[in-house]
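Presented below, as structure tokens, is a lone chain in the form predicted on its own.
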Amino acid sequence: MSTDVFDLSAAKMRDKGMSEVSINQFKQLYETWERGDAKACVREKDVTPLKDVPRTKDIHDTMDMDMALDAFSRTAFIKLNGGLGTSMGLEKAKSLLPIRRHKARRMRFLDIIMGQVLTARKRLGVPLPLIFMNSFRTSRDTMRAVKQDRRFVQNDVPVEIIQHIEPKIDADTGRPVDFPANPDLEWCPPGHGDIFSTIWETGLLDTLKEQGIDYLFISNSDNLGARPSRTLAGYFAQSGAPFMIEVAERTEADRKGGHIVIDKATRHLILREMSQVDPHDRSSAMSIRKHPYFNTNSIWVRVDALRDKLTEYNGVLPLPIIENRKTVDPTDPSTRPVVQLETAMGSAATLFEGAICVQVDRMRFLPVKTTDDLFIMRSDRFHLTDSYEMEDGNYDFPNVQLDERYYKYIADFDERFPYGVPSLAAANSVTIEGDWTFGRDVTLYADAHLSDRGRSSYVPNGQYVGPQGIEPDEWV
């Protein structure tokens, strides 16, 4: 491939007016995947398994109190939120989904958030910046809805970072991608890596040190577990480390997910993804009794640690990158084949000597990347508390499974359930084939099962749904 090929990308990026540092980061991992780099592995024989992780419930019992809150009044907030939730169907910021009802309020992700930070600041009397990096296309939104709540107010620190977009690559050419009937689908964000270089090209570190702000804490707008913790501002305060990753432990749903191993040279943290294990390694990687915790993507970084960090990268930290193979337009298979070269926020640990992990509950990891999951987050199984905390008994879920061709989008999905999911209160799995509309008040409970009758289907009011579909009016 001609060593000009990237200068039109580059070309590309500046006619946008994208930064140097934006162009410099795509560079790194433009060189990295032609290289062949992206397909590099992290073999078992090299790491070690990470065991014995500190657990929250141990780290609350012992804690001095006055000392966490004096950490947590030193922390800020982010919160990563430049996803649209196409995968769903939207096309707005995710974060204005609205997940469920709070005192007959429509709580979305953002509102949940903000709740959660402003019970923080109200209770604790703690300044709790929130700082959410947005996309282009999450910002106009997602700023509006923020706005819009006259409880939030924030001065001197900004509410928002813009994340940088880079472009598509051409698979087959590596040119960057054209496609006039849709400019915008020729860019892509880098990963939530680039959270990294947006912060250091932003200024943001500078401003948060001149607030009296030492620690970070960044995680998922979608994942509404990841909320603040003056424990866990304690307990990162008082290890001195410089970057630390809050891990769960895994379960059979989780043995795909990425992990944290060690790496036996260096003896540093890896954030191995499951696309970075070679073949022979894969039941291994994928044992829980072995690997037993996975990345929740939610980390804590010192901003001391983080400015010399980027100040000796000159804002660009070296991460592996992740090759994600898509077409141009990702509704339309047909479309040209393209390359988006992505990192991992979590990966960053590896460059940071000393960086550790801390065992969080299931509490803290409840993502909502389908609708499957959204299912379980709008039924009776979560209670949302007056902290904005959604509040489960045992936090062991059922295992759901909603037929894609009807439920995976998320007006089709409202279409079917017009009165809200039914109960999932005893329900131990739950899977829905074909085109089912629910009435009010439907129970599921067991390993409720739907199957498909071919024509569009309907559950009445008040019916329970078991192993064996909709139980009959009479008994025998």
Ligand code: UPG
Second form
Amino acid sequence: MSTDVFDLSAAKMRDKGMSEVSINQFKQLYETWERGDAKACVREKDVTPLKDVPRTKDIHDTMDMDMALDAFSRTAFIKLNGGLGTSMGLEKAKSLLPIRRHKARRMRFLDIIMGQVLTARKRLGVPLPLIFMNSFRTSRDTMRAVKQDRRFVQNDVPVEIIQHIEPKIDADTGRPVDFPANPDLEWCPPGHGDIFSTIWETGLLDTLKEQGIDYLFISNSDNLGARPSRTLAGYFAQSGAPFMIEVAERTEADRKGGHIVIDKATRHLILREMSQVDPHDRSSAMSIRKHPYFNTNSIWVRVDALRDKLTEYNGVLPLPIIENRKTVDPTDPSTRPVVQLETAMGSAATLFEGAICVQVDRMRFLPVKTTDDLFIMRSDRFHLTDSYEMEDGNYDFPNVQLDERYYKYIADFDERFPYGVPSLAAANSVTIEGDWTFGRDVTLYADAHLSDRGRSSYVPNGQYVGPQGIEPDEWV
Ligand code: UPG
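Same protein, the form predicted together with the named molecule this time rather than the form predicted on its own?
Below is the entire complex, every chain and molecule, led by the chain shown above.
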């Protein structure tokens, strides 16, 4: 493929009125992909594992809280909100999905995020600007929901920045794909690593600097555990590091997502996503003994350091590329195969000399990637406190496996839990096979298991479900 082929994408982007920064970014992604470097892996032999990362709990015990408050008063809170919950069959931002009721209000991720920010502002008297990075797909709905909350006021700093879009590439020809049936599907967001060029282009760093902001805390909007933290702001400020990644101890359940390793040659941090693991290194990379921490995707960045880095690279950081192969209509496998070129936010750590990691407890990592996660989040395992913390006794959650055929998509899931999800307080694990609809006040306990009866089945009101299925007597 030649540069002329890339020019077709550039022309398509210009026609859509896209900026030169976005075109330059896409050019960098495209050329890397064309060279075959998108498949470049981070080899085990070239890295050392990350070990002995300081724990937040120990940091908290020795923290000077006045200093921490000062750092926190100079922090902005940014939420990555550009992704759609497509893996759960959603066509809007995942953050608009209801999680639970609280004081008669239906709470979505977004309400909880805003509640967390408003609580921190009020209790600690800090400005804590909240900024969503939306995509063309999530902006309208998200902003409408933000405006509904009259308590939320923010005048000097924009509440959203809108990330770039890029053409999906026809996997066979390298050209921008055509899909007249739904031209919107010809475009995609370039991954959460796009945050940096978006921040650059919107001039957000200057606005924040004028408002006295020195630190950014950026995290996934689907992680309600990534709350504002005075202690972590203090630790980051005190460390003098330009960039900090929150990592958490990996469990056997954390097979997806990325982990942090150290480059043997440069000693810089590297984020290794599972897609960047060479097949020969798979068992090492999966080993939680060898690589005990994973990336929560919550990062802290110094405004000055980021501005310097973005200036050095003209607004487009040279981040490793992730090649995401799909069909142009991801819900229809018969449509044309495409490549979506993406970058990951945490991979920028490599560019910052002196970047560090900090170990956080599970309470700061409560992601909802699948309806299995949502099942736990909506259950009585959690209690939403008045300061909008998702609280659980020990944050040690049951392993949940709901039959993908009936529960993977949110509409199917909701249909089968018309009275809300069952009690999980006494459940060690949950396996549901087959098509089960649940009545009111059902309790799952121990290793709760329902097996497939080959037809739609019902768990009646008030029943207990344990390792042997519905107990004490079989109904259905
Ligand atoms: N997002 C955007 N724009 C994009 C893509 C994603 O804003 O173009 C947002 C998305 O809405 C979500 C967040 O970014 O809030 C994370 O996106 P997702 O696709 O869910 O990322 P993951 O595959 O979960 O992986 C990230 C990190 C991984 C880490 C994991 C922790 O890449 O290293 O372990 O988050 O949940």
